[in-house]
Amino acid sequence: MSRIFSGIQPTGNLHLGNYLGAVRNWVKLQDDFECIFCVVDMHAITQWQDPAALTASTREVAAAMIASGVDAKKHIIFNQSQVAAHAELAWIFNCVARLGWLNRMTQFKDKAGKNRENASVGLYAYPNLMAADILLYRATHVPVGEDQKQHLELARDIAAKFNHDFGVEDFFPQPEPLILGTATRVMSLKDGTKKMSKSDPSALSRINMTDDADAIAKKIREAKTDPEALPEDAKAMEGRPEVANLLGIYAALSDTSLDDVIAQFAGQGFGAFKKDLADLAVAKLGPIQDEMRRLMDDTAHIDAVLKDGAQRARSIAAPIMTEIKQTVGFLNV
């Protein structure tokens, strides 16, 4: 069976975009792939995190995975820092990857912004750690959004260069991207041109997985729209990013096509549509949120899941890491 590796950062509240763009799709992949799902806490500290908040967020993300339907017995859920081989392989890849490759990574430019000189070395080099995450398990497929495709391409380049430099053809596979889901890019409720983000200063821009029904309804009710009625067809959505975002969210939550949603609400006003969307969101997210809260009250259970997952991840990674060290020439007596 092909093997998937995918990860999610434990930074701030998990939101609807994380669920629709990643976690929900992971659940759908479980029957067709061997899955390794990782809470990438080492990636999280490329920008400063409050330690207590990082611990809590790690548990929250794990709880969200389990509550959403990821089977932690059949597949692996763990947090990255519990498997030291991720850091070991990342250093080796720091010595394989080229500066020119990293200089082309657009996400570093976006995240560092104008303060590039003050950005951490980790933020600059984290695509190498991402490559290590994937290749440590010889994953064959990686579910990615459009904004992560460049990093997967880098992982493929690193794999090819390692194989070539050390004369070990096909030692690392060329992992393939899996781009899945109806609404893989959920946008801000306040600006349809920007991705829904934990770092947005406006709490009204995102629906957190911990929001109650009233908060969800309020955020959808106050979501940005425009004065026109809902579009009659997909072409009429052009130039209306907020409208496209809300219709896309409805389509994803209802598991219907965007065209069907447009046809259902064509020509209507936003008042009734937003109410229907809020009701749908509460109905779909409510059971997951209830289970998340139950799990968050039982941190010992979450910790046990992560510990078991880490042990199973190490059992896969250890022999591969031994081969890598032998290939590089590291003396291990």
The other form holds:
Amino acid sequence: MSRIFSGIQPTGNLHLGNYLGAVRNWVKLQDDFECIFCVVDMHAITQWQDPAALTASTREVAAAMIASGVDAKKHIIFNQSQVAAHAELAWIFNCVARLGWLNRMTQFKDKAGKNRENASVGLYAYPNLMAADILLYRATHVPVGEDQKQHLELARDIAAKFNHDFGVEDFFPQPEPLILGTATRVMSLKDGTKKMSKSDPSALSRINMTDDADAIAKKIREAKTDPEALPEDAKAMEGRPEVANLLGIYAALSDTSLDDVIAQFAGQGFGAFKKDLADLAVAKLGPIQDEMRRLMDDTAHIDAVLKDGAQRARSIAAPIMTEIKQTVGFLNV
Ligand code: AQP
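May I ask for the structure of the form predicted together with adenosine-5'-tetraphosphate now, the form predicted alone having been displayed?
Below is the whole assembly, all chains and molecules, this chain first.
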């Protein structure tokens, strides 16, 4: 069976975009793939994280996966730092990847911003760790959003260069991107040209997975729109990114096509639509959020799930890591 690796950073504020763009789709992949889902805490610390908040967010992301329907017995859920081989392989890949390759990574430029000199070395080397995450398990498929495509390309380049440099053809597979038709790119509720993001300073820009019904309704009510009525067709939506975003969220949450949602609300005002959208979001997210809360109150259970997952992840990784070390020429591995 083909193997999937995918991850989410426990950087706080897990949001509707993480759910509709990632976790919800993972649930659908479980029947067709062997899945390894990782709370990537080592990626998270490439930017400063308060230690207690990191611990809490790690549990929150795991709870969201379980509450959304990921089967932690059949598949693997664990937090990255429990499997030391991620760091070991990332170091080897630091020595395989070329500076020129990393210099081209747009996410580093975006995240480092103007203060590049002050960014951590970890943020710069982040794509090498991501390549290690995937290749440590010889994963064949990686569900990726647009923003991660460039990093996956880099993982493919690293795999090919390792195979070539050490004369081990096909040792690492070329991991394939899994572009999911059902994945929705959710944009900020305050700016339809920016993706909904954990790190957006405006709390009103995103719906957090921990928001209650009132908070969800308030954020949708206050979401940016424009003075026009809702569009009559998809063409009339052009140049109205905030409107497209809200309609897209409605379509994703109701599992209907965007065209059907446009037809349903064509010509109406935003008041009634926003109320319907808020009711839909509360109805769909509510049961998941209730289960998340229950799980987060039972930290011993979440910790046990993550420990069990890590143990199984280690047992897949260990023989592959031994082979990698032998290939590199490390002694007594
Ligand atoms: N707005 C989004 N719409 C759809 N999918 C999204 N994802 C993130 N934001 C959206 C998907 O969620 C998964 C986990 O993402 P991540 O935690 O690795 O970090 P990210 O992509 O950098 O997410 P954020 O929320 O934007 O975090 P910050 O603000 O810390 O950078 C990925 O599959 C991602 O595509």
